[in-house]
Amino acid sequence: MVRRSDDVIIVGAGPAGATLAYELAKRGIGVLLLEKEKLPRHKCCAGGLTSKAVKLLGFDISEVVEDVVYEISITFDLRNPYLRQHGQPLIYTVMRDVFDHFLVKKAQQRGAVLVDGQNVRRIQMSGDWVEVSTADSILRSRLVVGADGAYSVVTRDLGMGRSMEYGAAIGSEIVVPEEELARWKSRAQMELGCIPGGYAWVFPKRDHLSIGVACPASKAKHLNRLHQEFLNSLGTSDYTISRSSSHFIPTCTKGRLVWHDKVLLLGDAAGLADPLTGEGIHNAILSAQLAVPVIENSLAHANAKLEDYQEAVEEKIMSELRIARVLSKFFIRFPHLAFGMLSRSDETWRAGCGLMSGELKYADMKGTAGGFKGIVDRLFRT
């Protein structure tokens, strides 16, 4: 058994873990980043980064951007398309294997140590240390951070997996002719009617299209068939599917704890995906950045407590998720009204653009609309 000690061990090298490793290493903190797969590794994800997520990073990611979306075609039951445009980027599309590896390399350049191909088997407290056991070693640190996604080992071992709801998604990478790819340049599609309780999407990539469907896990019984029907509706059934996979989208409910003793949870491991849109990367990055000052303080002062991270997440993220959850219930029940608002209401479209750019928060929308009652009134007036 190999035993080594570090200030912080981060389990999971996705956007949350890599961002935290980068920020901590930049501050001279000893960081060990563990990843169960060999990098770069495939990650099932639509690969759409909202512009607000990119702004959070604070450095140029152009070398890993596949396309930049300025237009969104909105349809309902695959009919009546409305093309909406915005003068600034709304979404940057990426391949998650490339993007995640890019972030990890940024962290390594700052001094973080990566050990990939290491499957974490157990997390346990041991006096002043936290021990992380892998197949061939025992590692210990003063703090451990779980950034290992929807199937988090850290969450499981510490009994922190309660108060969670899940969405289900299926995504495919479709190789299409160049003329078809050109038609989708800088344009995405959002379909609101054909997936009960959910939505479907098309994102343009450099040499293919990313096409998928998502809905609450409780409604996912026929999601495979609906995914195929959506592919057929786009005329892509004769094209090559280079890759297809599914995943869960975790979102926390009331009372969710994101810390325990000497352990913090980030991103999907903490259930911080947006319950309305399914977006997880923005809150993954944000949660990592919120954790940085708490970890710094904890390492510097023996009596410092990690619950300050809980308070920061409650204020900056969970307050937004609560509003998004209420809105998602309206949209699930009345998707045709949601379509009407997005496609025909300039005010709603501008609000949606503001959410994607980070210029607006859900709380701002709720306030300007006169609360949830105001939002519901607008739904039924559309």
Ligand SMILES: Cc1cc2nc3c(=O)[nH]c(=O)nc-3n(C[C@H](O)[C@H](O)[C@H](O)COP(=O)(O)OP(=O)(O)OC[C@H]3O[C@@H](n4cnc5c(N)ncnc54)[C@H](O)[C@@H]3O)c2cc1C
Given for the second form:
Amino acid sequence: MVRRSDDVIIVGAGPAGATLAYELAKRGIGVLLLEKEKLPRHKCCAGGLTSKAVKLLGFDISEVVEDVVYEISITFDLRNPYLRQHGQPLIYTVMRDVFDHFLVKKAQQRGAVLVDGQNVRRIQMSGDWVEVSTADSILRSRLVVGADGAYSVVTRDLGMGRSMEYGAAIGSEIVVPEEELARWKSRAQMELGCIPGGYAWVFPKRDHLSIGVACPASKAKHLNRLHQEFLNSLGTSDYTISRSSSHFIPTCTKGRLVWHDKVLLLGDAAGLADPLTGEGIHNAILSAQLAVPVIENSLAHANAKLEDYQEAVEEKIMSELRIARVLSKFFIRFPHLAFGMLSRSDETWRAGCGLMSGELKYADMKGTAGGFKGIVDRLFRT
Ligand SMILES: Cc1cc2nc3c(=O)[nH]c(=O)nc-3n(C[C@H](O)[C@H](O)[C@H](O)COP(=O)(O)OP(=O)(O)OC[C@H]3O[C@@H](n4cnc5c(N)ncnc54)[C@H](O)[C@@H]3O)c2cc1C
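Okay, that is the form predicted alone; can I get the form predicted together with the named molecule now?
What follows is the whole complex; the chain from before opens it.
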């Protein structure tokens, strides 16, 4: 039996789903946000929000920020660290349970309805409606949005899981002594040498360090070992690991569809994480914002086209992901060049800062990279 009908049902209350719920509710659109877990819930993530992601949100998030990163120590095989600094915030670190819940509460304040602890099992088209089945109810709405992450049920039910590649990452929360924590204040580390095809990171949080490793999914079986080796080489292996978990990071390849019939896909469910850096929160938020005018239009006009969302995502996100993918393939083969460029070329470092702040896009990087300009320009022709 159908229990309730809404304008829009959003499946998944991560940054993508919560941002969309907030934006739609703000416009007076009836939104039901369904979340599998009870909130606040843990999400496996380093919790690094680039400053461009924070700017996109457009409201103050300082109450949930753990630390603000202004400098990054770049290493290759943990040798010869280059400390790179920037006058503006590069990354805001957050705990994902707190940050995601904060976004959801913002949406609720605007009138979105959250039902957590509701595992969506199936999505089905039914005439003018889309039916959403959970363990104990069938709900229906005029539009459904899949914001249910890397293992999206919505993507699966629409048969849209193709054209996807996966990264794999493991993240741990390491409780370190206060003097050690103080040493990391406002500083992150990016290690480019010791993870084949990937990288490792250290992000500072209020009372611990977030330390992790990312690599292509084809190397996922080595993740635990690589992570342990990284912890050992940092000298943190004797400290308490308060939490450790791993997850896939999906990135779409050419030809990926992000809508079907009356359903849109956002964030990780659409495979919108950056294949070079693994950053997914920015594009989760951006995809939600791109969906807003399309959904508004579709609810107002019966013949409005949801494929406008595809066009917007292609223009604003996929075009960038294509360049990031080319760069990532290159850096997987030649990580020492990535290290050389970021550490020794001021121009590349400035370009990296521009990418994190949103002042630059990948497409603008052509012609940058100092002494490595030839390499970058050749990559852009690939
Ligand atoms: C180890 C690791 C580190 C990372 N570090 C960073 C980082 O520092 N910065 C960054 O930008 N990105 C990072 N990412 C990527 C980032 O975590 C994701 O790209 C981001 O969370 C995507 O947001 P989302 O809202 O699309 O999906 P999610 O955040 O995954 O949210 C999806 C939500 O849907 C819910 N859900 C799933 N299935 C169902 C269902 N059947 N019914 C109802 N609800 C459901 C889930 O419980 C979840 O709450 C990292 C990823 C990993 C694995």
